[in-house]
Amino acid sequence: MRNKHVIDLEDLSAKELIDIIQLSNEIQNHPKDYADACKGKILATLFYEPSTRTQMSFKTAMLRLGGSVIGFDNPQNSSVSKGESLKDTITVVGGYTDIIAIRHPLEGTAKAASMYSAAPVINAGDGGHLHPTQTLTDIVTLYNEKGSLENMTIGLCGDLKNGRTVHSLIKTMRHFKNNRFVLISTPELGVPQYIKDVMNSSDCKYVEVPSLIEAMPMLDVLYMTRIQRERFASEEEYEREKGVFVLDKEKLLSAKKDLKILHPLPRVDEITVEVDYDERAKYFIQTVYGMYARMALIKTMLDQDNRSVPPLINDTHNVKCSNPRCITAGESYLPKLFRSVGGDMLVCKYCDSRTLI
């Protein structure tokens, strides 16, 4: 692998992604051959916010590879509750383990963690920013269920503003030939500007539509997402958005026969239960593919034997990130890291938010 950490699937080349997909299928077909692949290795799962599938998937993946797991699923049960910094937690845990999976409600946390960990770090979701291993799950599912990662019209529906799974999926699928996106959301929950910048820079075709019914006939893939209560500033804002997009049996009447319906889960009310019995619904088998995808990723990363002491990184600009949900807002010791996009505009290297100089 060209990178020690996986903070974004952009850290992996297209070839590396295909290699991991093929390895995940090999593990699925011949699980006994990999039962001791990570024997003696330790995974730390540091989950600062609730999770069912991602956390259990990581744990199961490591156990099925013959490794062990430590960590926490509630920061109140760790020294974080005493005020310990992210830097100190990661430095210590990185010395105990061979690989770390971290989930955190603040954006850019995985990037920050990678700066202080001797062990490789996997981003298991950082706020509303990115979720690369969910995208790995998604592309393993698509590769197996569609037979290709190219020439698809992919509809993404729901909370596209805060949906880290959506952001990661768009960034990855734009690299594969002739993929197009249909963005289905309310104006308030549209994709952030940096994702549009990514698509525009790749000459990737996309259209924004306000109606799921309008979009349905053109789709090869429908990626449903929930309206995320935990990302809203108030209950009133959440109530205005929830229930706007609901996939039911009636809407599927105009869909293609070979449509594939994905969802990162958990589901709330955006897909009715009757859809579960439609052969086009793939969101439960998607979770199984996810376990094998994470097994392949963990094995690939640990095969690199790339433990190292992180170098000291200094500020690149004397500017604060404008995003109040960025990890730098709470962990003030972090170096201020930005990249320039021209003029007076900088982009935070932790959370990808734009900031004026």
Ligand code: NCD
Second form
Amino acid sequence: MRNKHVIDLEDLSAKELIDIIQLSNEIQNHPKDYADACKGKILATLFYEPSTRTQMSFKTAMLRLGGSVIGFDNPQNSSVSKGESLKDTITVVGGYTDIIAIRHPLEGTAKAASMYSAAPVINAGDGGHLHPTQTLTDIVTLYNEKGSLENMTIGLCGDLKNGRTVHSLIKTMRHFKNNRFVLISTPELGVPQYIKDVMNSSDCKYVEVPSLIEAMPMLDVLYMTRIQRERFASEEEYEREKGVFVLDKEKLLSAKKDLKILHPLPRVDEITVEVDYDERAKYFIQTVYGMYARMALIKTMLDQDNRSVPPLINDTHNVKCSNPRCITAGESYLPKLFRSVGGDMLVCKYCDSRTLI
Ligand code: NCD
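Same protein, the form predicted together with N-carbamoyl-L-aspartate this time rather than the form predicted alone?
Every component of the complex follows; first up is the chain already shown.
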């Protein structure tokens, strides 16, 4: 792998992604051959935000590879509750372990952690920003259930603004030939600007539509998502958005016979339970693919023996990121890192938000 850490799936080339998908299938078909593949290695799972699938599949993945796991799923049980900085926690855990999976409510946290960790870091979800290992799960599912990662019309429905799984999936699928996105949401919950910038810069075709039923007949894949209640400023705003898009049996009447329905889970009320019994529903088998995908990723990263003490990184600009949910708002010692996109506009390298100079 060309990069030590996996913060964004852009850290992997298209070939590296295909290699991981193939290794994931190989492990699924011959699990005994990999039962000791990471023997003696330790994974840390640092979960500052709730999780069922991601945390448990990381843990199961490491245990099935013969490795061990340490970590926390509630930062209140760690020194974070005493006011310890992310830098200090990561410096210490990076010294104890061989690989770290981190989830945090602030955007850009995994990138910040990677700047202080001797061990490689995997982003297990950073606020409403990115979720690369869910995308790995999604592409292993699509590769196996559709037979290809190309030439698809992919509908993404629900909370496209705060849904980090949506952002990572779009960023990744645009690298495979001839995929087109149908973005189904209310105007308030459309994809953020940096995802539009990414699609526009790659000539990727997309349309934004307000109706699931109208989009249905053209879709090869439907990626349903939960309205991300915890990311709303107020309960009233959430109440306005919830329940707008619900996939049920009737809506599937006009869908293609070979449609694949994915969902990162957890589901709240956006897919009715009867849909679980439709053969096009793939969201539970998706979780199984996810465990093998994480096994393949962990093994690939550990095979590289890429421990290194991180160098000091200096500010690129003397400007504060304007995003209040960026990790730089919570951890003030972090260097201010931006890339220029022309004019007076800078893009934060942690959270991808735009800031005016
Ligand atoms: C997703 C997440 O945490 O972003 N869940 C997951 O990791 N499988 C989606 C969600 O919480 O809605």
